[in-house]
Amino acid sequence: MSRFKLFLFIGALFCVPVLSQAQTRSIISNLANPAIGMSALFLGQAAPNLNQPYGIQFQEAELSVISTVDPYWTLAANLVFAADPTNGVPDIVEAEEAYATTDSIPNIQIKVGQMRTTFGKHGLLHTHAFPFIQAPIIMGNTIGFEGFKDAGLEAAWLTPLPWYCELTGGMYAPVSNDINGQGNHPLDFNSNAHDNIPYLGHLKNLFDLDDNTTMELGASALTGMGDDSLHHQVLGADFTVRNVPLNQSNQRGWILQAEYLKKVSFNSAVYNQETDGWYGSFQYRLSQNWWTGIRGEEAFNATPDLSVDPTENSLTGHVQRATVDVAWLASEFSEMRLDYSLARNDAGTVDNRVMLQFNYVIGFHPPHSY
């Protein structure tokens, strides 16, 4: 063997471990750095009938992380830091979502973990993505003002029908209406029966009306057994028409949306319609930076829930509310929103308030449902 070949052979022996270690470090580095994002909400509210000081306060912050686990699974999590509405101090921390998804099976997506369940339209939204500052009253009285969040397993099937038709089924852990000792969950699925597995069904249909406009029709059902030996169930139906011009997608457009929800409890001898209600809204994009909207809503047998969020409903009974909204989007990552809402119940009590919200997002944030 010549000296030159001997030199190359010895060099290769030393280089292979170095290259292998560099490649390993590169893989570990990529896996250890998921996409990270954060959103923060700050709220100023003037509400004469609420026992709260005026001025800007911290509402909540959400830390989002997402990364591929392997060729089969993706893991995502949303950690929420919220303020106690009684004093404005950020002392509530919640793993709002921590779930894995896979699309390995054709036309089927599996989701497992702590998740925001696939119920309706508004229930899919995080607080920073609400179209108006306040959630509809009927949300907080049925599945929660931010939707039903629980540990469980969901499977979504994209059917072979000639239009977009998705069928989702899910099963979840039994939940109490006293989660984390806050007593803020509107549903009681806390039966200790071994066969008490709350389950969900959701149907989503999407149609193209023209090149710029789509229509969505949806139906949802969520049911489980309560510790009162009654079945507790929430039913919902939603309707959305969305217009996004192809040549002015970031400057013009509008969204017309309506949703109805009803909560009942029953067994073989009893049927109780606990509450029901609806909302209808219209949002219009004036330009690249300005949105405006109006929403009307009605809730029957409503109950107030001020222990969760300072923007929640404060009235009881049959409540009607109207909201006007103007939003300025300086960019895709910041937004200022001004809302005025006027609510009245059947006893004549009035809740009117002006709200100013500052919304900021940094880093990567998973896209919201269409």
The other form holds:
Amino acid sequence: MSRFKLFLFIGALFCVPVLSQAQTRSIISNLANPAIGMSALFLGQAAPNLNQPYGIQFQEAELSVISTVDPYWTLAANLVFAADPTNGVPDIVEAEEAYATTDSIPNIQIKVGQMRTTFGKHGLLHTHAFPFIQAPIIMGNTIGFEGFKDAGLEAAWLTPLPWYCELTGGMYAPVSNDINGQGNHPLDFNSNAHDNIPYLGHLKNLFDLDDNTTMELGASALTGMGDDSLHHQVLGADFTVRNVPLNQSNQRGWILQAEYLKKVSFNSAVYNQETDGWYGSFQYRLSQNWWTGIRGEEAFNATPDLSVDPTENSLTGHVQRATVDVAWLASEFSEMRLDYSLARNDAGTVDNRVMLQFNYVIGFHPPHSY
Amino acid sequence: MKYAKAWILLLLSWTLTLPAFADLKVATSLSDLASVAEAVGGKHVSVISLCKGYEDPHFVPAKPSLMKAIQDADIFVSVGLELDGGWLPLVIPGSRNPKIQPGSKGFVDASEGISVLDKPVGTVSRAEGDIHPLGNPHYYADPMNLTIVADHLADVFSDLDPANAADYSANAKDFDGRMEKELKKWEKELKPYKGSPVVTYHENFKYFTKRFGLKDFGTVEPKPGIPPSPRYLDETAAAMKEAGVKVVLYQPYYDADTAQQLARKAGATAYLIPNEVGGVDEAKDVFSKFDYIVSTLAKAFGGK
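Can you return the structure of this protein in the form predicted together with its partner chain rather than the form predicted alone?
The complete assembly is shown below, putting the previous chain first.
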């Protein structure tokens, strides 16, 4: 009998750590973890007039997380790992976006944090969602190739008008740096005085022309002070007609889009139109797997394309560029794209580029806006 | 005085032309859910579906006009199981309507209570195509699953509009009764073809084949969301020939040429059937949708 008790006692001792381990595991729950995804871009570029080696390079990878915080807020973040454009070394990590949104207020969405601000049309896109491999030249010369990214607060009001009419207002922190912290952001909101907060206004109208076709008209304005005591302002207008046959929504469709941006600086005595430019593009979906597109653009007083050409060999001044693109989507989650662009400026300098981009997505990826 | 009369008349005529205001404004992601909501809600609800019946529910363009359409909705009914997960995460927050955000009383996941098929076991990988990690979301292809949806909606409607709860409950009961009666008719019509094999474009017909005892032979697409290669079509056609499969089914939003090409190669026939209400003109509600599917299949298997 005593041996049996001893056996039970020893057996119970063995069970204690097992129970303890099970309880320890159960108090750490991963059930409410955020949705996680990653996209990665690899780019091969052959550009005869750039001092860059040919070959495939790492362009960027973006780690996205999103989750509801509580019944009132949702938090999203995009952390970007990118190659340094000056040497191609993938050593840049940036909190490109980290913002909270709330939909608890009728008709108004509030967004607060580090964000890609609601300016224009192309400026809303992440790099992997660009319709062509390169951003239009005028983007880099005004709000930044990937749009104006800054910390701040935005409120977007869906008006009660019969069509989709959204009015957005935003206020941000004065910035001077580009996304790589290199101190050359084209907006030059460099002042640190108390009254120098940049403001944004954006109006978006969308009309259904029929079941398959929509027309969008947008206008944007972003204004702030620079350390040169001048107001710096970017104005934009965009126009998009998009056709998606509803019974072939992942097989056919086309997008006709144009956007104009202008950057000025001024005070009571001075008015400088620093740069302006436009692009017009047409994209056509041939099938579930194939897209093609063509884009024409023009930029006045263009500045060097530092994000792809640290040697500043790209074209300056009055530049015109044409691009053709063909993309093959093996599935919704991978894409290969071949672009050819030809640019020239008034000085007669020509820039030819052939680019091949590989685009991959894993995990959860939020749907792209329409 | 003359002007006052004119104003009164004008006001009166304007008032008379105003639409009747429903007690509940209901929006759904899928036309089948809208059809059930109309049956359950009756005169007390106005209903819209964001996805048309001839539109692929996986790939609805998240147009801002859809956000506008649900800006004032009281209830949003999602099909759930991530079928609408490619576009709803834009449309629902974009509506700026706190009443229908996930977690609120007005957001309904219609898949609650459904016995879900094809739940992945083990690790979920996109090597298997664009699979649904929560299981096959096309449960509305089984008529009896719609009775579960109807009962669920009656509860939600009653909760948000208690004054008309008795009507919602009675309407759901009527809907369930009619569906059970119609099901017996459909089962009788397809009984001679029990065990007959079909090839479908996508795995969106499994709940139907299970209910009516048909055999899923395969799909036109090799994996969910992946278009077929010529080689895959050849191999599938050869297998269909060997097994004597004579029926290929596709929906209006899939590539008809590919479905017909496979059928030709296999010596079969491709039939257009609506998986959702509105997929063809005859499918005006869930009952006429199943009428159309059943009669098409009976003709197909009967060789008529």
